[in-house]
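What follows is a single chain, given as structure tokens, in the form predicted alone.
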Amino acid sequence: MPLIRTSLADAIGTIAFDRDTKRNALSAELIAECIAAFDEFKNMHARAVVLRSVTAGKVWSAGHDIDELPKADVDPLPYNDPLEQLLRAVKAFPAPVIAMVQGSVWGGACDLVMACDLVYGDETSSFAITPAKLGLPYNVVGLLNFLSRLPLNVVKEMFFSADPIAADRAERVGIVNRIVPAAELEQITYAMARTFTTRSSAAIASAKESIRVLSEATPINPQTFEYLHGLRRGVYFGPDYHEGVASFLEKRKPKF
């Protein structure tokens, strides 16, 4: 069975997660379907894409499928990881991608929301980035994704505590563009998407790509890159990552 549902109407594409039994966890198969949908929408000249869940449940997405993370001694988030490929597909898509969020967003799904151009949510939405609960060393690209969007102290709080940020505060700090009543969320989200379809697609595509390049324009010398990679390597070879993944799979609190 497909893990997403897609549609295209009035030049607006919709990609909706449909994996409720796994809380819309971002498995490699689900991600492959999403990337294929983005490719299809690009070929069909979609003017905007809405990323959402089929159902308005308690969890929008549980994040990276924990069963697919390597258990030990391998980089858990390499460049070719499926989630990393999806983040690049969202950023490279030549039209706006809007996340429509109902429920909680965890881990890699929070990174996915940050990669979207706009975010709309209702009062039930919350956002947490959870590598500190898994002993997982987050990659530099992912950190930059947050740093380019949020105040430094908020990024630190999210990565250090792994606690969720509730809807009202998420709007204040800039995680979301707007928090609106659940009954109005779909209408407001698609109204913004329709606005984009009435503007110059060439101008929007140029602006989106220019903003992406400028936001990622952080100069770094090879020595510093090796230093940062060494920090990550020390964690995923160390005991915390082993314990974090094991405790999650065993449904117990980790002993760091």
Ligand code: LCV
The other form holds:
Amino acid sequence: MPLIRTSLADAIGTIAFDRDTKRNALSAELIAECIAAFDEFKNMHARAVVLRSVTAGKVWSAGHDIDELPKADVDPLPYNDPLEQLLRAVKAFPAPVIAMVQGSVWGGACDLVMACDLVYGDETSSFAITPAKLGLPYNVVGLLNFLSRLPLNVVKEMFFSADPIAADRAERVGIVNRIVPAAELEQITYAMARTFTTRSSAAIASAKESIRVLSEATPINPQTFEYLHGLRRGVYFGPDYHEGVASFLEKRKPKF
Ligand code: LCV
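Since the structure above is the form predicted alone, I would like to see how the form predicted in complex with the named molecule looks, so please show that one next.
Everything in the complex follows now, all chains and molecules, and the chain you saw is the first one.
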């Protein structure tokens, strides 16, 4: 059974998560289907892509599939982790990718939403980044994703508390472009996608890639990178990561 549904109409691609039994957790298999869909849409010269969930339910995506996280003592989010590959595929796609969010967004799915070019949500949208609940050290690229988009104090609140940011505040702090009534979300999202299809795709592709390169141009010398990696190693070799993953799998609250 496919874990996503895809369509292409009027040069607008749609990728819809269809794994509600696991709250659209981003497993390697689901991610592989998403990346294949992006490749197909690139070949078909899609002028915009909408990323959404089949169900307008409580949960847009529960984030990284925790069952697939390394059980501990291993870097949980290495460069070639499937989720990291999906984030890069979104950023590299040569046309705008719009996240259409209904329901709650968790962990790596929040990073995925932030990697999209635009985010539209409705009043049920909420956004939480959750490594602090799993005892997990977030990766440098992911942190920069948030830092390049949100005020420092909001990034700290999200990463330290792991609490969801609700829709109205998500719009105020800039996680989303717009929060609109649920009944209008689909129409407004696809209207913007249609606008993109009427503009120069070459100009948009060049602007998107230039903005990506410039926004990621954070000069870090090797010593600084080693230092940051040491901070991460200290966590994923530590007891909290064991406890964080175990508590989720045993369906109990973690004791850090
Ligand atoms: C696998 C799941 C998941 C899931 N993986 O339904 O950001 S980082 O660094 O933390 C990064 C590593 C990351 O993204 O980690 C994942 C962070 N995600 C979360 O912390 C969200 C964990 N999930 C939840 O809190 C709840 O499931 C929510 C609130 C999303 C939905 O609650 P609800 O009561 O509607 P259940 O909890 O009953 O979950 C339904 C099924 O989905 C599985 C969960 O194990 C259950 O499976 P079973 O029915 O087989 O028991 N599931 C949920 N999230 N991330 N599997």
